[in-house]
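In structure tokens, one chain follows: the form predicted on its own.
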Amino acid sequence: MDRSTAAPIRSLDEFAKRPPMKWSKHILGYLFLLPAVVIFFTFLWLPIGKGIVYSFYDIDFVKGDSFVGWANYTKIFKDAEVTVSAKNTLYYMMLGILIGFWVPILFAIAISEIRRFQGFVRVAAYLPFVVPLVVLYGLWKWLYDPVGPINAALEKLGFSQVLFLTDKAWSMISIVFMETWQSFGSAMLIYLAAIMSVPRDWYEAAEIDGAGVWKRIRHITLPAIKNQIILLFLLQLIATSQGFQTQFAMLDGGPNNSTLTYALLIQRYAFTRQDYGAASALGVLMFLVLGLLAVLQYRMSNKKEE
């Protein structure tokens, strides 16, 4: 009997039993993701792309934009304020590390060693983070006032008056102290969660072996939160490199440009001098530096997962 070479006809039941295509399997998830992608592209990547383009133009809303090539970059490199702002930003980043970076680590370790009222101490340490910024700036301007409570306490202790906001030597340090008080609580909770995830058996075994508090912290606690320390260190570098709001609200870059940061200078170029091309060029340079820091953070995050 001859065999037919035609392909066998499959029933509808066989097609129904076939597994769905990968794209169709996740199409509903992609549809839910689409609005976020559109918003992300419209309000983040599109402005970044326009900023790169505008950095090569002289922006004039009356006469129209004109292409100037690298003239905006040449202008900002010749501006002495750019060098001052870059140095102030690096100084601000250094102070943030020396003064503010270690505070949440120390508080997290201290709270983890507390046996009683630990919940109350956690809440009390986190409360400054929820203080509205308007209240925060008003509060610290009063505290830093020449006749404020801090100077009153210093005079009672026999020290001379400190001009926290009008002395170039103290202005940036004063800002870092204020921001540390306001924001250390959020980082502290991250460190505290990492410490609490350490098996308690390790601490009990160390106590049985006669290890004191400092040895437990050195050999158990700090190695356990090493990855969090590295990642939050990189995040703080990124955040402090964009320092703008406090410097603008408290001192507007003063006294004598001692708190003029790079981001604040971009704001001055754009909205005070209305030189949007040069402001865009400054923004592109910042974007490149922050992009390198973001890549470093991504690599460190991957190492942590591995």
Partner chain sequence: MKTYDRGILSVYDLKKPGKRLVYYLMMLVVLIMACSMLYPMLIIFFNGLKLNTEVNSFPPTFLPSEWHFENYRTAWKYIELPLFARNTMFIFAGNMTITVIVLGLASFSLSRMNVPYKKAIGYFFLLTLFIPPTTYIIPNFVNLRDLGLINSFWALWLPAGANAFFLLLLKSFFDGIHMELFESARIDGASELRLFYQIAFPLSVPIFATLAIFVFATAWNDWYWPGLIMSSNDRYPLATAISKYVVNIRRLDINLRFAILSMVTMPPVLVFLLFQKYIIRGLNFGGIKG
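Show the same protein again, this time as the form predicted in complex with the partner chain rather than the form predicted on its own.
Single chain only below; no partners, no other molecules.
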């Protein structure tokens, strides 16, 4: 209450005795950083560094590690499955773009135009993203079943039965379709936020100048979300290039290795063949390719902030 009496005036001697303010501040600042530094080092930098070291070793949990030079690398370069898996990964990334990438953009534009029930549609679109992945696997295995609902609908429309998961030609497409269904809502909300922040007057002005609907979308809406498009494009490439969990959970890389992605092969090397050295070598190779994409994405997201 009465502050004037609370703090007695300190003598100059007292100030002189105190350690310099700056130094004690620094100590506390570093103390705050210390746990994070230790944890980032032990659980990120250390394994990252060890990955490079392990790629030159034969890892044996019982007998101990032994140096093998480039043997792991020559082994993986000779393995035909590595080529197959790299091709599958590229195919998976391409399908992700072809089937999935444009969907959220299209729906964001459409939903921004809806006057009623917009909130409901947003929630509906986002909902599958909330469902646990393992539930999705169980659900879609049933949906894709030869006698499941999708095939029932196809039959009603006069198409023949499609073996979504067991047909080599369909397996990867089915996985991409399922993932698009699951995750387009989150991307859609990001686009939607950007579209909604476009001043309405711009459309008004364009319309008065005689721009048709398509021209308004082409010259106002799309440029307004250009940064998001590029950013999400790169993020999707980074994510799909590492994808393996869906392929593993739904089909374990089958049928006939048609959904064996590069990252899934890494898991196989490590946990099926117990060849941790070669698996680390595969990881190093992947890093060399993907590091480039990540840097690109960083430069994009920095540009965005300005």
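The model shown is predicted, which means the values in this text are computed figures rather than measured ones. Positions refer to the first chain, counted from 1. Only the largest set of C-alpha atoms that superpose within 1.5 Å between the two forms is called the rigid core.
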Residue 207 C-alpha moves between these two forms by 2 Å or more, core aligned: yes
